[in-house]
Amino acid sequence: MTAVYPQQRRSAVPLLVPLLAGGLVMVALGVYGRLHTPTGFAIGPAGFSGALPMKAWLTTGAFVLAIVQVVSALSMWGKIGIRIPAGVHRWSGRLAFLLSVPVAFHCLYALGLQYDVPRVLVHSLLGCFFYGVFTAKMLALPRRGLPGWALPVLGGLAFTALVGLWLTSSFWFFTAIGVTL
């Protein structure tokens, strides 16, 4: 005779502290953005024309990890045929991330919170969601009994926004200025 064991059930209220510090994360950069006076320039833009290309590129590269970032998930989760190895996951995300820094300095220290145009003001939000999520999937990470949800949600909540964020930076540089470095 073979026992029954019931499932454990998992209950979301380890998310409750990466979740509220995540939106503080968002609201925090938000309110930074609008109140801060824009200075017109953050940082030297090393190797690159200009600010503009720069952001553009970096997010290239941070959105080309993103993608990375889904299929070694997907990898890791059995979803998909292949195997990847771990280590790409975190050293993509890694890399992603960086990437990002420094172009969300100079979105919020020389240009702020705009919302005077709607891709601009669509591109801020994001940026700010962004943030939020990415701090709260990384502080629900070495949680354990959260739900098998979450992880792929945040996860892809932070895919989501950073494809949004591409959409509205540089898809919209490359078509409208050109492809320049």
Given for the second form:
Amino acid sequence: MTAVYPQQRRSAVPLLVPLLAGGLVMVALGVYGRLHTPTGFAIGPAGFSGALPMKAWLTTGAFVLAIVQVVSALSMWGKIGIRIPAGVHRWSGRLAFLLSVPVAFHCLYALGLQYDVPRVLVHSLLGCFFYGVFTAKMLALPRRGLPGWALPVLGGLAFTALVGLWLTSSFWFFTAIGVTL
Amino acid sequence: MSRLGPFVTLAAGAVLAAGLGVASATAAPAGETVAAAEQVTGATAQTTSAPGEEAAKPVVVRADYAGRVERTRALIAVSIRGAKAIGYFCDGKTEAWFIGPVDGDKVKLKGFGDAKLNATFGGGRAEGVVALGGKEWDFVAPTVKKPSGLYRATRIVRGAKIKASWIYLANPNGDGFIQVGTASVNDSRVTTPTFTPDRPINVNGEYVVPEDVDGFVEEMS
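Please give the other form, namely the form predicted in complex with the partner chain, since only the form predicted on its own has been shown so far.
Shown next: the complete complex, the earlier chain at its head.
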């Protein structure tokens, strides 16, 4: 019998700090969203007919980049047999995150965390969850000795949350109101 | 370098959010925007200050005023956009739109039938008289900044024409906002939904996105 020892000890311990930090971000955003009195107004990128179309399109941009994220991640893990440069994954992720910031800022600053209708409740909670998971993923990335499942799970959760956010905002907006710039 | 990358990404997001926060918190109060008189064609320079210097006298080229109409439950809004002015009176039951040209620091706006709205503006407020249905009332409306102001939504859904309008106004006592509005589908009144700025509003089962004055001023004539 030959025991196979992994060359490097892998455990979930290095995940602890990223997960705690992510949890704090999640809670902090939710608490801010409830305590801060919504202003009903926020500065954001210009060029759209209003705040809601701006948010619908930026979120759609992040959503498209999130699909690039999944494809490039699958390539990185050798699951699709195509080599996509690592830079594609990094920069599509960064861009998606930065596109989402003005949207989330408007949500939290101008509107606050709301739960008057189910769509808004789900959207509010997913929004807080997304930034928590994203923070955990970013903080976990540079750590060594993570379990193999850690990054795919965190990335998958971030992707799932973003898809949910897009469905409960942009997709709802385009279907309920119309596709307007 | 690449080990720092994720921290840089998070920091960039935080900096962007903080920048938007500072920009939003310090956003110039919309109030009144003035320009030198000669820049506005067709406007006679007439303001409260410096009566001697005709050429340099500032005129209001952009302003939003809103306030209560004396002795009524109504709110009134007057917005100046260049040489054009729009007025709206609403008490939740009766509403009236007014439109007309800007003449210096005065507007004489016409509404439907014999309804009219005359006001003088500048120095942070508009004051005047609104006449409607054989009655008239005085009003004094200070400048307001977002999210206070006049909002309108129009949308056609499967042939049904939805219209809704609101005046949304920070409560002078500092306690939240007051609002009045009306909503209609195919010109018959429906329950006026509560206006919440920058959110879609459900009018009789269909959603509309109210626009501020900049969003609809071009459509009005």
